[in-house]
Structure formats: structure tokens, C-alpha cells
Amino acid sequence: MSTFDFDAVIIGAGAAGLFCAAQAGQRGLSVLLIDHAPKLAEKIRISGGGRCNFTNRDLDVRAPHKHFLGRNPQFCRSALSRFTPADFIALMERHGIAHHEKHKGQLFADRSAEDIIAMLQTECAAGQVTLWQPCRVESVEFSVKTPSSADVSSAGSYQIQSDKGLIRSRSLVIATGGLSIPKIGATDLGYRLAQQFGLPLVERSPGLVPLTFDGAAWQAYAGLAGLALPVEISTGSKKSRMAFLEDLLFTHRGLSGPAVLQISSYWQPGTPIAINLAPAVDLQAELLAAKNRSRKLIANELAQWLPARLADAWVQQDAAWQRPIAEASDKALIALAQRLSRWEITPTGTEGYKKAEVTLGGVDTQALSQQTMECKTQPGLFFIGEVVDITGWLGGYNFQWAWASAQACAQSLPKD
């Protein structure tokens, strides 16, 4: 098999991948861009309804612990803070692609996610980037240069095996992303890579994922599947409690939607979710209000504020819920409001990384160089992306974070 030679081999074609490859290769490197998955930039397509949520206008890069999770969050400041969503969406309305804003800062593509992966495709060939995809690595060696050596640089090279042939480069740069999703590709090649290096690992876990409930605790909500509401969700006490006003959906198999993609990401196994049902009113005193001015049953007085369905499962709980709320006594419907305004229910798990939408954890920080992404132990190794122990909101947070570490890695590619 042939030998290829470049400045810089990036293995995973997804959003840190094509982008760090593009900015790399419009610098002047020589640049091959490695996938295994047959389709390009799968994520990215299927991301934010197909539109992608591609970042963020609320990202406060001052305070990075706001909207990422990580062992140090406040790691990505750097990255962050010089490639900001501003450039990201300067770079958008250079290829003259439309976008809007959803809510909470969030922004996507007005037409297609097909637009933005065609934009970094055409970055790529502005870079004279080489991709080979689908390319399986099948090995990865890293040789010292030594005065006899024929190795491409004088720091030593990288050998990579793969299936087109042996490649050799001074620079490797691991986008493979995390664990979830893996019917579009997702590996654990990079975190083996790491690993192969003596690079610490952050123990990895599904974030952004539905949460499940056991069969039994969940029969009286299943019937609820499909159905949606603005919340107030909440996990941990005191200084760690963590809360999101978000939408809520039933599931047959537990709770999902927004609200609770987000709080997947802090809750712990074996601990209590809480959920405001009716964030937006005092239930208790309407309840109240509503026993001395009406003759419905309560259920139907539920219904102003939480879906019909809902409240008919609600008020099937208790039978002093199930009667005209004039007839109710004051202290069954203050057990009522507050069990409304804070419904406590422990997860039994997740729906896994076949559902998540990104993965926690990954290669720690503290072996990287927040300014260049490139290992401190291992010479000319980066890591940038997912597969690193860096983790956004949902929202736009974590493009955002593959742009941003991307093109800190590619600023500091050293060109032969």
C-alpha cells in the first residue's frame, strides 16, 4: 500500500472535524480529513429538526460555567472567547445563508441543516482539504525523530493505518466525537486513543437524554404520551440544585423534551427530579379563590392552567380531588396545588446514548492546552469537540464549542 505524507491528519468529519480541517487548510497546511461514516456530518444534519441549532447568541464566554458542564468548565473560556457566535454567524451570512432565532438565543438555519454542511464542505475546498470517507483507522503510532530519521518533522510523526494506506504527519487531531447516537457512527475510538496515549478519561455518561421511570411508578402517566407543558424542572439542593423553566413531554416510557434533555445533564442516579407543573400561577390561591365562585369539578378548574388530560390524571390520585371543587375541603386543595407545584419523582435511568444528544465527559482538560487543544504530554496530539469533557446546553451550546475549540486547534497547527 501507498505511503501519504500531510501537515495534519483530523480523524471524525463531524462539525469540530470539517471545521478545524477547513481553517487549517486555508492556512496553508496540508490537510486530510478521515471519516469511517459513510454520510458526512450526519449530526449536524439531523440536529435541531433538521434546521441545526448551530449556536448561541447568550453564550456568556465571561463565564463559561453558566451554560457547559466538565471536571473545569471554565477551561473552554479561552477557545470561546476568540471564536465567539458573533464569528460563527458572520461566517453564515458570508455564504449567504439564512438563519433565525427560535428563543433563549438560540439560532438556526431558515432553511435546511444540508446549508451549513454544505458551507463548511466549501470551506474545506477553499483549504485544498483531502477528505477520505468512508476510511477505517485501523492503527495509530507515533515515532521520536531521531538525527537518522526520514520522519516528517523534528518533533517525530505520526503513523496511521488505515485502509486506503499508511499516512504519516506531525499533527493528529481527534474530532471523533462522544457515544451517543451510535446508529449515525458513534465510536469510542477517541477516548481509546487517548487512552493509548496515557491521556486521562472523565467517566462518560449520556447527556441531553430522556429520562425513564419504572414500569409500575409510571402506569398512571403513560397514558399521557405525547402530551406537552411548560415546567419548572429541578435536580440536587442548596448550592447544586440546578433548575430550567422549559417545555415538558410525557413519553410512554418516562419524561423527555427540553426541559428535561436539560436537567438530564446534572441529574445523578438514585436522586429526585422536581417539577413545577404550573410555573406561571399561584395554584394554591386560585384553587382557593375558585372554591368560593364555582360549581365545576375540580379537574375542569385545573384545566385553565395545566392540559385537560393532565388534570383528569392528576385528580385521579385522590378521591377528595374527584368532586365539584366547591364541595372540597381548603386542605385537600392546598395537597393539591403543592403536589402540582413540586412533583417529586427519582428516574430509574435514561433512554441512553441511543437517544442522547451528546456525551458527558471524556478526555480530561487538565492533559490539554486550553489555548491550542493540543495534549501537554503527547507532542502534536489535539483533542477538540465532544470527545473532550466539555458539555453545553442544549440550545446551540455545544456547536458552539466544536467551532470555538476547532479553530483554536487549527490557529496552532505548525506548518512544516
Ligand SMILES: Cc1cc2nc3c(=O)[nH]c(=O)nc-3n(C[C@H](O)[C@H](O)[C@H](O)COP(=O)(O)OP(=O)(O)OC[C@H]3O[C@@H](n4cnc5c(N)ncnc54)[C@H](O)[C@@H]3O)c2cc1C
Given for the second form:
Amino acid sequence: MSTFDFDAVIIGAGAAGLFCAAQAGQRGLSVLLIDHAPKLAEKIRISGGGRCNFTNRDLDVRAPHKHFLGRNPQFCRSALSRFTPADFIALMERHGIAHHEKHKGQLFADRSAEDIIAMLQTECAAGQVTLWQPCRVESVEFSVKTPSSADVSSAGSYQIQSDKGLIRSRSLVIATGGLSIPKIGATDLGYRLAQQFGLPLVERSPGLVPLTFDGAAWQAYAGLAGLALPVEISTGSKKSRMAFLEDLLFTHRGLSGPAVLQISSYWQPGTPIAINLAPAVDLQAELLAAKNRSRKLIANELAQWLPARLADAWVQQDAAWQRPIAEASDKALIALAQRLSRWEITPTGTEGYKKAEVTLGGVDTQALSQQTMECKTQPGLFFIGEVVDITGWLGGYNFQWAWASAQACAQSLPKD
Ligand SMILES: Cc1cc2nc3c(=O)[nH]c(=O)nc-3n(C[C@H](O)[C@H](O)[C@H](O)COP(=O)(O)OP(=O)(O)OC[C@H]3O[C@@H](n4cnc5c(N)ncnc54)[C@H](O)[C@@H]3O)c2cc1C
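Output the structure of the form predicted in complex with this ligand; the preceding block shows the form predicted on its own.
Up next: the whole complex, starting with the chain shown before.
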């Protein structure tokens, strides 16, 4: 089989890999981009409901811990401040891709995520990037430069054995993403390569994922599947408490919607989550006031502030709530208000990687340079995007990390 030489090889042609390849290629490097999946950038295609929430205007580059998780969220500050949401928006505008803001700074393509994939392909073409897809990586080895070698510019080179031949390169960039949605190409290759080269990993788990509930207690809510409402959701206590004001969605197996996806990244198995089902009103005051003026059933009164289906299901939990509000005791109304304002339930688990949007954990940032994304102990080996232990909130933060880490790496890749 033939042998191929490139300045840089990038494994994984998703968001981070495509962007890194394009930038490095445009700097004049010969770049090979490899992906094993039959279709390009499937995760971009399915993201944001098909419109790709490609960045977020609210990102505070000086305080990444506000929107990013990981053992050291400050790690991403350098890359995020050198390639900002405004930089990606400018790129979209140069390509004439119309976009709009939906909610809390989230930016989406007007037409389709396909436009962003096409833009990244055009950028790769401008950098004369070679794309091999599908292409399977069989092994990766590193040869330390021999003392007799005339080449003093690098510490060694990578030999990547693939089903298309042997590739030699001074730099190897791992952009294989996380473990979510295995059916469109997610694998653990990035983590295995990290281990092969002695890098520490932070334990992985599904993030931005629906939570599941079962047992008798959940049966009362099982009939609410499909119902959505705005809530405040929280988990943890005191210093570790995290809360989000977002929409909640009841599903057949549990809870989903942006509120639950956000909190899932902070939820610790075995602990409860607390949900305020009517965060915009003082329910206790409203119910006690209604008692003096209304002849309606409690469920009908509640339907002013909650979806009627939820109000009906909720009052079934206690006979004291299944009567006209004028006949209810203050104690029963206060208990009802308190329970709706702090519904505490313990998930039995998550829907796992098949439904998760991201993977928490990954390559420990301690092992990487925050300026270049290169491994501190393994010259020429870089990790970018989701494979690294940096996870963003829902809302475009994960793509912004993919673009920014890719750019930081691309700017530092050496040219022969
Ligand atoms: C349903 C869904 C919706 C999402 N929506 C959004 C959103 O709107 N906004 C947002 O910011 N984030 C969103 N995300 C998260 C976002 O898609 C990821 O964080 C982002 O794609 C990570 O980029 P990446 O390049 O690191 O990894 P990926 O984009 O996952 O790319 C990794 C690439 O590596 C390839 N690969 C994996 N293993 C191998 C191997 N062994 N050999 C060769 N190639 C390999 C894969 O085929 C893939 O092409 C969403 C995720 C999902 C699942």
C-alpha cells in the first residue's frame, strides 16, 4: 500500500475537525482530514433541530465558568477570547448565510444547518484540504526523531495506518468528538489514543440528556407525555446549587426539554432535582386570595397558571385538592402551593448516549496547552472540540468551543 506525507493529519471531520483543517490549510499547510462515517458532519446537520445553533452572543469570554463545565473551565478562556462568537458570525456573513437570534443569545441559521456544512467545505477547499471519507484508522504510532536525522524542526513524526494506506505526519490532531449518538459515528477512538500516549482522562458521562423516572410514583405523571411549560429547575445545594429558567417537557419515560437538558449536566446520580412549576407567580398568595372570591374547583383555578392537563393530574394526588377552592382549608392550599413550587423528584437515570447531546469529561485539560491545544508531554499531538474535558451549556456554546479550540490549534500547527 502507498505511503502519504502531510504536514498535519486531523482525525474527525465534525465541527472542530473541519474548521481546524480549513484554517490550517489556508495557512499553507498540507492537511489530511479523515472520518470513518459515510456522511460528512452529521452532528452539525441534526443540530439545533436542523438549523444549527452555531454560537451564543451571551458568551462571556472573561468568565467561561458561567457557561462551561469541566474540571477546569478556565482552560477554554484563551481559545474563546481569541476566536469569539463575533468572529464566527463574521464568517457566516462573508458566506452570505442568514441567521437569527431565538432565545437567550442563541443564534441559528435561517435556512438550514446544511448551509454551515457547505460553508465549512468551501473553507476547506480554499485551504486545499484533502478529505478521506469514509476512512478507517487502524493504528497510530509515534517515532522519536533519531539523533542522526538531519531534520531539526520536529521531535518526531506520527505514522497513521489507515485502510487507505500509511500516512506520515509531524502533527496529529484528534477531533473525534464525544460518545453521543453512536449511530451517526461517535466512537471512543480519541480517548483510546489519549490513553495510548499516557494522557489522563476525566470520567465520561452523558450530558444535555433527558432524565428518566420509573416506579409507582412516576405513574401519576406518565399520562402527561407531550406537555411543555416554563419552569425553574435546580439541583445541588448552597454553593453547588445550579438553577435554570427554561421549558420543561414531559415524555413517556421521564422529563426533557431545555430545562432538563441543562440541569442534567449538573445532576449527580442518586440526588433529587427540584422544579418550580409556576415560577412566575406567588402561588400561595394567589390561591389564598382566590379562596375568598371564587366558586371554581381548585384544578380550574390552577389552570390560570399551569396547563390544565397538569392541574387536573396534580390535584388527583390529594383528596383535599379535589374540591371547590372556597371549601378548601388554608393548610391544603398552602401544601398545594408549596408542592407545585418545589416538586422534588429523584431521577432513576438518563436516556444515555443515544439521546445525549454531549459527553461530559474527556481528555484532562491539565495535559494540554490552553494556547495551542497541544499535549504537554507528547509533541505534535493535539486534541480539540468535544473530546476535551470542556462541555458547554445548551445554546450554541458547544459549537463555539469546537470553532475556538480548532482555531487555536490551527494557528499553532507547524509548517515544514
Ligand atoms: C442532537 C444534537 C443536537 C446538538 N445541537 C447543538 C446545537 O444546536 N448547538 C451546539 O452548540 N451544540 C449542539 N450539539 C453538540 C455539538 O454537536 C457538539 O458539541 C459538536 O459537534 C462537537 O464538535 P466536534 O467536532 O468535537 O465533534 P463532532 O462534531 O461529533 O465530530 C466528530 C467527528 O469524528 C468522527 N469520528 C469519531 N470516531 C472516529 C473514528 N474512530 N475514526 C474517524 N472518525 C471518527 C465522527 O464521525 C465525527 O464526524 C448537539 C449535539 C447533538 C447530538
